[in-house]
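So this first bit is one chain, no partners, the form predicted alone, shown in structure tokens.
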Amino acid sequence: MTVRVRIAPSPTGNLHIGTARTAVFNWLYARHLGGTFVLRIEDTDQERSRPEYTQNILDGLTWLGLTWDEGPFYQSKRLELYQQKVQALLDKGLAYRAYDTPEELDAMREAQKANGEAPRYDNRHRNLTPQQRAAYEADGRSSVIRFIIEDDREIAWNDLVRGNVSWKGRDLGGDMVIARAASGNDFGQPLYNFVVVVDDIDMNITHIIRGEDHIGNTPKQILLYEALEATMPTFGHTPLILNEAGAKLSKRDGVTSISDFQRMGYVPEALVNYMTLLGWSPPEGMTEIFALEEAAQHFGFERVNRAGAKFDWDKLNWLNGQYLHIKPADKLTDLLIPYWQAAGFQADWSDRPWLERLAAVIGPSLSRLDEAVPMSEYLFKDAVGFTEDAIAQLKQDGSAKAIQAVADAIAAHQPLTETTVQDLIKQVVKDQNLKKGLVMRTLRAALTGAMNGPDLVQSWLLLHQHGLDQTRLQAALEAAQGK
């Protein structure tokens, strides 16, 4: 058996981190076991569904590097499959019209509530004579179609991640409306438990991997499969993305989509790396650093776990950082710019030698492409403002002594390089009798505006190659004298 996983999304919003992860897992298998990978757009929601959540499902899939080896396939362009199989099954009497009115609909689910009960339908309209049907429709009352569940029957599957599962029908809510209202002989918008099934079944779903918040769907899909006379797929049911109360990640929580993620800085490596992590353990051996392509390799259930994946922004930077520390410069240098632009900094942006030896110094230091726009902000500008920490520092005896002795020997040392650069400092602090620590600092403070930051002698170059250290020295040296 060739397997056949699939990952299902619904264009009513951007592509959310669970629906990605689950991608994740449903891409490893069908890599794991040389199976195929299907992409299908759940659009059946017309209302909901936008073009633009469309694409930034396909963007972002792209983007995180699962590429799908058939579709994508949208829902919406297959209603006469799911009429074709809606009509199947009222023709065998596996289904029926209800013409409930939802004023009797919310009669029944009060009286229900007030006796304890929880709220179901009571299945009053499945043994309609065809004389009641045709007064209820005289009445122009429309009609929705149900699925009938018996309430003793026991539904049981052996789950990839959970074993055994079992329900019984009568939890499962009373008949089960699986296409909307309409008048007359015609029926509505089929829906999700009933489209997925009749689409995975169309498609040669093999493996139904998603979420555990679909569990209980699954018991009602394992009917419709018996229905409409079909193989039974092996189910398999993840762990929930928690936050860090323990409660289900959602929009609440701030950053849930790819796109946000994307924006903030983390690059697809690191985040796809991090996702297969939310809920599978690497064999022995394995470190926590991997591709996806090696992942595959080991990827298997009997390491998914069923507990719920606590989301870790700490562990995700930590991750993040060591896939930025290891990039080449040209590379980082094309993944900063984008985030330099947008920030409003202006430069040569074709002056590749400084923009790439400036991403080699700030890379180390990153944890997130974002955070390159304070870190490196002062090597953008002509003029920068002096912290607190700065100006106490350019006022500390022996500063201005130390600023006005470097600006004097930058001459000398035409053109900067970093061996000229210590021997200058050598110099100073030899000649002025000051300490190193002393003139390093100050040296800091003058030409960053602050007291922490990138390496100084690094910073120092490229400034320099702008004609803005002397500049920035100059300033210093007026902040020192209280000018």
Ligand code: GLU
The other form holds:
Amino acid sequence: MTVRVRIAPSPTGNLHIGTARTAVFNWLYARHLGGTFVLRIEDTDQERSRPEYTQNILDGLTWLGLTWDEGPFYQSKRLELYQQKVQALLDKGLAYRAYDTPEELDAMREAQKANGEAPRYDNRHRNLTPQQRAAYEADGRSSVIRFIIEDDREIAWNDLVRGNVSWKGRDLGGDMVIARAASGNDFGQPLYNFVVVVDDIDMNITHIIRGEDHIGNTPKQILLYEALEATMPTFGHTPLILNEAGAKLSKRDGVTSISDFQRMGYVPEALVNYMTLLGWSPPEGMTEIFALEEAAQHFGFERVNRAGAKFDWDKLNWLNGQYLHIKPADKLTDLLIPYWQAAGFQADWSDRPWLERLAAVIGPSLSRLDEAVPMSEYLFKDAVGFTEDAIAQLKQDGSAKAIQAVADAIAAHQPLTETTVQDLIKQVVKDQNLKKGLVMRTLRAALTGAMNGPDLVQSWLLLHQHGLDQTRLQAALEAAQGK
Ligand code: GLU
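Can you give me the structure for the form predicted together with glutamic acid (GLU), which would complement the form predicted alone we have just seen?
Up next: the whole complex, starting with the chain shown before.
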């Protein structure tokens, strides 16, 4: 049997991290077994689906490297198939038209509540006579299509992650609506639990791997597989991603869509690596830093946890840093330019040597690409302000002397290189009889405006190439002298 799995996002929002993680597990499973990964866009909900969300989902999956083998298939283009299948269930007597008005349904639920019962449809229109039906139609009532769920059914499956799971028919809320209201012989919009099964059957999906939030849908879907006389797939419900408080990660937690992570400067290799670790543990001997292809070699559901996976920003940042620190300067430069440009920095963007040198200098300190903006601002701006600490440093005894001596020595050390800068500093230390630490700290304050930051000598060389070192030294001298 060839394994066929799918990811079936609804385009009612941007690609969510939970959906993306489900996509990762499906992708890994397909690649592990040489199977097929199908993409289906579940856009039957016309009111909430938007083309821009579909685009965001396709872009996000592509950016993450979660390549699909078939699709994207759009449910909105497959309505005819769903209608045929609704009709087939009606013809077999496994589904029926129910004419309840919203007011009647509300009254039914209120009565159940008053009796301390769980709300459910009481199947009151399951056995209408042809005369009753005709009377409702003559009244102009519209009807939904309900699929029969017998209370005494026991539905069980062997879940890839959770092992044996079973449900009772009576806990499924009564006969379920599979198509929304329409008049006469028409069908309204078919609903998720139904279309997902029709499509999974039609696309020969063998393994349904999705988030645990869908576990309550699975018994209903199993009954639909039976009704449609299809081969039962294997189900696997993956643990949810939890926030700090241990609740399901939701929009309220702030950043949850893949495009947000992208904008914040996470790289796709790090994000897919991290998402894989949200629920899956690599086998012994395998490091936590891996490419998807590598994880695919070892992936299986026996190492997927049942417990929810806590989202850990520190770990993600650490992992992202690991990828950024080893990025070649030219690649890192390509990634950083959009951030610098978005921040409004001015530079000659074709001056690759300068930009790559800068990328190489700050790369080892980055855990996110967007951090490059505050970290390198002092190299793009003509003038920088001084932090309080920097001012304090500049006002120390000997600082002004050090700055003046450095400024005077630059001309004699051309061309300025790592070696000549070191020589220059040594000479200033010796000639002015100053401590090297003081000279270095003063230079950092003078050139960068702050006491912490990327490598000082490299920063100096970058500034020098833009003719900015002398002006910075002069400004620092004025600050040192309290002007
Ligand atoms: N459209 C559903 C969702 O986005 C798919 C669920 C499933 O995989 O069956 O949650």
